[in-house]
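Given as structure tokens, the chain that follows is alone and in the form predicted on its own.
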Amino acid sequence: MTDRPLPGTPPRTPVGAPVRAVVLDIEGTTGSADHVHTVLFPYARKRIAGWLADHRGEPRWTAILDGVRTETHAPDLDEAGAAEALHAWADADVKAAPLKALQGEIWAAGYADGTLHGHVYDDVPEALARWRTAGIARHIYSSGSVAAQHDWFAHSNHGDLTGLIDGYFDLTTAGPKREPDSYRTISRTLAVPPGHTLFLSDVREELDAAAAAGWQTAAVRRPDDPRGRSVAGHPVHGDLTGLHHLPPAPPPPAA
């Protein structure tokens, strides 16, 4: 099923402009929101406490707390207190980087034993696939970890999808996904113009961040979404298939 844009609507910046890469979402985007919040978010909170102890005292470990610690302004917080905080910001579903780069270490050993795999809508890989073959960039942005992106993809139900990727941003690479900033800090990154670039997500207020900072966007909501299918100043789509043909840019002028 493939949602025109719905009347009323307009987007803020016109899907149809020549496109030279797509950056997308994961959660509710091109993966369940669902399988996120059921699956994957209990199976690290019941194991934090363990990897830390588990990991005392090695590079990410030491990473982990430092950036808790940071987080909460409390230089001297031990490991007891770590995790504490870190079941509070798992419980609260706060997007905070030190949470998100071990809820990534724990999915990678339920990734790498079988126990866990990502979930890709069906419409998801024919249209990387296509956009390869149009010579369209395509890459991810998730408040997740870069790692756990990567996983996500590397185990989905798909199989393999990451040769369909060419990279990925997270918070510490691009910035919060709410705020315009982090936008233009990956259009420096893929020095693409940001009239060239399509941003793809669930969230309203993540495509007006990246609206504000001069990128196409269009609205994923899927069937299933209990918010319906409006977002308001931006097209919306119930998947991607009718994004399969956007009209490639032309290379960028040799220097």
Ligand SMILES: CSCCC(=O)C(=O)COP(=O)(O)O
Second form
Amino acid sequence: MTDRPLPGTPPRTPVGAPVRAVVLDIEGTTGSADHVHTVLFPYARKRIAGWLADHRGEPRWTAILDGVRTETHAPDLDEAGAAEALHAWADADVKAAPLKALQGEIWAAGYADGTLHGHVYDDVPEALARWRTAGIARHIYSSGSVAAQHDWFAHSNHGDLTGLIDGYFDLTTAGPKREPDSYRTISRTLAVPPGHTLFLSDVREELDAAAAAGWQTAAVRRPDDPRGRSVAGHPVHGDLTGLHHLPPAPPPPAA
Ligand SMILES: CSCCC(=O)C(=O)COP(=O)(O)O
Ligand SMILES: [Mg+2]
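Form predicted on its own done, so how does the form predicted in complex with this ligand look?
Let's see the whole complex now, leading with the same chain.
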């Protein structure tokens, strides 16, 4: 796949404008995509049918079934049909909210019994701590559910990092990551102007969507990423160390 800017992408606030909030992707940016694909996804895939059977009738089971029925436009789908849809989404890595909610539920048990951990690259805790010291807000935006994101950072290879993170956005609270409107929703929630918000991701289409919403962007392509270091239209970093010293926002005017 070649990296080309989307036609019609408007010019952005130049990098260098004061940054008041950093929003970070997980898979491929702050954590290992390989860990997500070879550890977390298979762990959940194997347990989908068992989880549905074990939690039948509970409110979270009902929410997941209702979500699958809505997404598949099949209001009468039963548990077996829902399991089939969830398996198909898992196999194709479809970012469907009911699958993401269920994966989060299943992973929670694995984190609790110590089978699973979240993978966070070594440079991430220091970057988050530096931005906190500089008064820059730090939020995560991933297709994984908010609960799954929180668990990933709470049970990371660097210990519990949740104290360094101000909040989390997912498909249900913001929307799909390749849609500019999702970034507009996050801007409204954070009450930070788009031009003062920096998005970090490994996926060009996500960065293009954030840029279309007026955000600053930087691509993160880890050295082991087979896609290489070129992401058209966005500055590219191999880790977060080059982003430690973001230009801080001036303090708000006195009332
Ligand atoms: C710990 S959240 C799991 C990541 C996930 O489920 C996923 O689909 C990756 O999404 P991202 O938006 O972080 O690329
Ligand atoms: Mg990613």
